[in-house]
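So this first bit is one chain, no partners, the form predicted together with the partner chain, shown in structure tokens.
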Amino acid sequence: MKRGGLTREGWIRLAVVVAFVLAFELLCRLGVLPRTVVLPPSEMATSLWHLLETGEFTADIVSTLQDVAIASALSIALGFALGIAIHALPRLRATLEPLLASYYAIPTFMFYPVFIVVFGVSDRAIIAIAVLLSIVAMIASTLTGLDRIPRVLRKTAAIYRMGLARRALLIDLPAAAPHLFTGIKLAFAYAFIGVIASEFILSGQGIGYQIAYAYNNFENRKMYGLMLLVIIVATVANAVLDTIDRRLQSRLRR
């Protein structure tokens, strides 16, 4: 385990960023890029300052972040105890396997309008695609999570007589939980994705529908400007995640 500092991976890889960043920012003062295409990424990050500073999404921020929030918790919850009983179910779990494969395939979006009368014209349609959509990453880890539960330590709860609760509580549940957090992991990003897609192909608020709109009427600082916010959030709640996920699984993966 590394404390304090960078490896020299984590060095190449700043490098690369930061290259990158820098090339982009050159190809755009040189104008090899047109700026009507695409602003370079210093104008970008003022203009978000600058958004940020006069407070003039806040309101859509804060929604987005909020229905993002609600439907990872939700689709967190949801898909661990579906995961669980699906695991109970061999002969369902076998069935319901391809379906779950090629669940991505499906844009949940479809069904907005169906939301929009089942829960009302509110964030709660959103939040619904939202789920729909990071739910199943969540079931298919705790799946795997469940499977890859060491048979011998299985064997060890019954060496001290645990019912199935404490078995589950005390053994399974840690054993299980390198994949569970995998997919908190993922039903996070999932649920940031069907948010702000919602937002951006059907709702009238939050960030996705800003950076619609900002492009739709060619204010391409907006919209750039926001595009930075949603990368910046993206990224770094993947990174923190991501660290929080490596560690567990140096810790817990054998």
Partner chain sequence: MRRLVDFILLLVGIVAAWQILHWIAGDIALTSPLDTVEHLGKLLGTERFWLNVAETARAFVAAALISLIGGVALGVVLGLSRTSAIVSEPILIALYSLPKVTLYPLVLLCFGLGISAKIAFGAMHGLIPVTIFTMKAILQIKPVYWRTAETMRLTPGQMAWHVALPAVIPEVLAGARLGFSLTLLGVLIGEMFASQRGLGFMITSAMGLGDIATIMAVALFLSVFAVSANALLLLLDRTAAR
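Based on the form predicted together with the partner chain presented above, generate the structure block for the form predicted alone.
Only one chain is given; partner chains and other molecules are left out.
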């Protein structure tokens, strides 16, 4: 049941978030959480507004969002293509599946010296690490989506003598779409994490770099303002993708 555009679960989540923020604000104001450690959410919001209003970090914000967009697009496109290729080659899949299953047990960031040598200290190194972190999520989701296509649909395609391209467009893609979109959401999330984290160590610009710089110089207001920006961007992007996913799922159920 929806009220004012939100489901009951949506209102519950909103209430939990508001309660958490208010409790956090109260604990900060009462001194339970020292200001030297953390700022009240209201001051974080004020700091963020000031940073956006002055445009002090506009170039850094644009740089980060641009790298996230490029890394996400590369991860999604390459992950989808590799997923199709691996699915079409059972022997290759049998070899790679154990590696894919254990992939995220490997700390990807240990390879950053290699990327510095190959790409230099630049956006390309940051994008490469983000792609390395996120591409496997898209590959795994593509494999899952292709595995879950009902056999009856492929038999129907054979009865209508559909070619490979036509079957992929009219049968395979729509049937695998929910799993593919899950891969897109995960690829974006990992790309976002990869870019922000890489900027701490590989960049002289970007939101991650500015957060680290503010921390090292004890500029708590700037640091927490930028951290709040990261949280807001990630939350809004995830909410948008989740809304698209739910609408896609509801259409496919009809």
